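Only one chain is shown below, in structure tokens, and it's the form predicted on its own.
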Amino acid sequence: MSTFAVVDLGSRKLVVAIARPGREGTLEVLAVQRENSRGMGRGVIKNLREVKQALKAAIEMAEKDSDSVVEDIYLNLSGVNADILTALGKTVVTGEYITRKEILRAIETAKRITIPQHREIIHVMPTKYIVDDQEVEEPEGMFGAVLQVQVQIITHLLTVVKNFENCVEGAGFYPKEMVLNQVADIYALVTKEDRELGVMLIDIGAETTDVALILQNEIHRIFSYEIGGKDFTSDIAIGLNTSMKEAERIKVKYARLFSEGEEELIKVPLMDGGERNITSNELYSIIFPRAEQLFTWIREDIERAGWELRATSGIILTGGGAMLSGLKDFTSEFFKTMVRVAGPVNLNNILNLDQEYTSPEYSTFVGLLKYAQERERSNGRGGQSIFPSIKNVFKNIFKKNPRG
């Protein structure tokens, strides 16, 4: 039974957990491990050291604990600089019946879509199979001539990849797989339902924010912003000029994205050892600016892509940053639509894993797990892909580089 390392590297916390496929299609947890993370910055290395140092003792940490010993690792990537594309590719099948061969050779057909040399391919996603001009959910095993299939190929800068590729490897372990954050939110947040009614999902992060439109057996569209929790804290710190640390515990104990109700007076500590006294309001006049400009690039975004919010299930906010008190209504009533926040769903089958990580703060973590633990009960066959009923083939982008 492999072992493996899932790790959800952010800009603010590294979370490591080493796991091994169980009974019955469950993922056994073995060890988790939390620390602060360093060198990173907007979801990218900043400090290649720093960041191949912090995962190999994360990692090393965690097999300690679980008492095992791991290569494989998959990996987040966060989407800012990510791109999404639709492909067709097309294939005569050889026999009377369609077989996974043909399946295969129908996607890689599509992935030679020419795309810049700049970019790198992480993702293709099956989303519609053709068979003799009928399309299917599922053409294994079904009769017939011609298959193509419709893919949505989700690339990423060449140099990020590779700089993470050059981390990972460094540390001494194989980066078996990168999978794009708003992929890894889907399987940890994304129902049958949000997806027959089209949903939106805003996982607002510590620097960075990831969007994803999901409708049917496809992601619309994705987006990401430099923005995230941390330039809240970062705007209360200036505007109070106080100390990040004050800001952040100031931020998450008195800041709410509302100013209606009983004032309420806050005791800040200076930079140059005094204090002031401010009230609720005043913390609300500076981080209200800050939510306004993330959600008027989301909608301006939003509708260059024709996304209509009323004729879908809503929002799904997700992300540590989404725990912000009042913003939840603050999201409603600027998009004029139902708003969720939301943790991970269905933990019934990964074992062993706290409740604690039904936060939304772990929904990019979790999903990781969700998508490993598909990942590896496909064994090497192509796995499910996001959606139901739709085969997913990831492309294997690493050479194996053990530990020395």
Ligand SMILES: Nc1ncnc2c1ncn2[C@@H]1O[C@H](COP(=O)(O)OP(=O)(O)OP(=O)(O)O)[C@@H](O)[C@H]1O
Given for the second form:
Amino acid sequence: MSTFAVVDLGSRKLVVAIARPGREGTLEVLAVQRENSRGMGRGVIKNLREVKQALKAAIEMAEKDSDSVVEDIYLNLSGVNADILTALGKTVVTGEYITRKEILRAIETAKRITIPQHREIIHVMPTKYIVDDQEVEEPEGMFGAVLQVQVQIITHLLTVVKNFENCVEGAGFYPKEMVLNQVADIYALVTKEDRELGVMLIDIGAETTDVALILQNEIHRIFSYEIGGKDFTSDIAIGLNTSMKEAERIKVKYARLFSEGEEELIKVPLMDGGERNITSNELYSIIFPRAEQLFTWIREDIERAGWELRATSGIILTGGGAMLSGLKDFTSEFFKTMVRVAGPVNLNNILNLDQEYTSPEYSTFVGLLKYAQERERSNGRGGQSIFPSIKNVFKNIFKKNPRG
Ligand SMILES: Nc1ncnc2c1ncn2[C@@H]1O[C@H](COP(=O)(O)OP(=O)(O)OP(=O)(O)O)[C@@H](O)[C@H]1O
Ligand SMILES: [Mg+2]
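Alongside the form predicted on its own that was just displayed, please also present the structure of the form predicted together with the named molecule.
And the full complex, kicking off with our chain again.
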């Protein structure tokens, strides 16, 4: 089994890991490289040359560190403009017992659903198998005449996918799989209980926010917004007439999403070289509208989806932006439900990963590692899918084969 790289290409940071499958289903991390990302904006490529250079440099550095060479890259995609739909596939069983080939064929037929020309499929996830009108977990080897499969298909804009592929290929690597941020986050954070009871996952990045509604072992809906932690920073910069650098420092150190408590005086260096003092309540009044705007958008979308948060295990907040002081209680108050701020969990099978990567800003990154681990382990033979109750057998139906 081969060595590969995962890349979390965010609007603010670029994190690369080189890893290889280890013993007993573990994943051995050989090197990690973190840089500020360049050429990205709101989750997409704004400057191809810059992103390519940054990517190449970071991967090569990790190669050097680990004394290895990689070709295959697992890369994340922002959820902005992604779409999810459900499709049904069906095949007649030729022998008496269902074979893996027939399962793949059924899934293939589900993929025939009409997808607009400007979109491309990035994930195909079986969520339900039905053998002669009876729902089963794992159809392989079962007796039956007709196999039906329900799949969730995630598509993305062709231009977005192509630009990322181009970028990876241009840097000299092979884009093995593109993984939606929400899918990676689910791998990193969502527990079995969450999946069953239902949960809303919110990843607040620097310039985008990705949301997934998960219920009964399925991704029910995905939403993404072009808003993130950096917008809080620019609100502070504009509101206080200070630089983005100072605004970021002030945000991380002093900003909090509650107005009670002791008033603190904060010294703010101004753009004209002067200085002034503001209170923590003034700072609160600058960031509050942005949080309210983001959550109002999310609330409108979940209401349109007919989603009842109260009946679920609540909300998981993640991404660097989730570390804003007071956000947990603010969110809980806003949505009237339980909230936890979390980073990646269950890292027992990932070897040599430093403790710092359990921070919320690394959820997508670690989720990519776990996703890749699963895909490499199954090696086309059917490990487990995004939701372990359903076997994942569809690796080979992904677009293409590695170079060479
Ligand atoms: N302690 C903190 N308090 C408040 N905000 C924080 C804190 N730490 C990090 N952030 C914010 O988190 C954001 C970066 O988050 P993250 O690293 O998840 O972004 P990204 O993945 O690069 O971006 P995206 O997912 O939008 O493409 C920045 O806006 C930063 O200001
Ligand atoms: Mg991110």
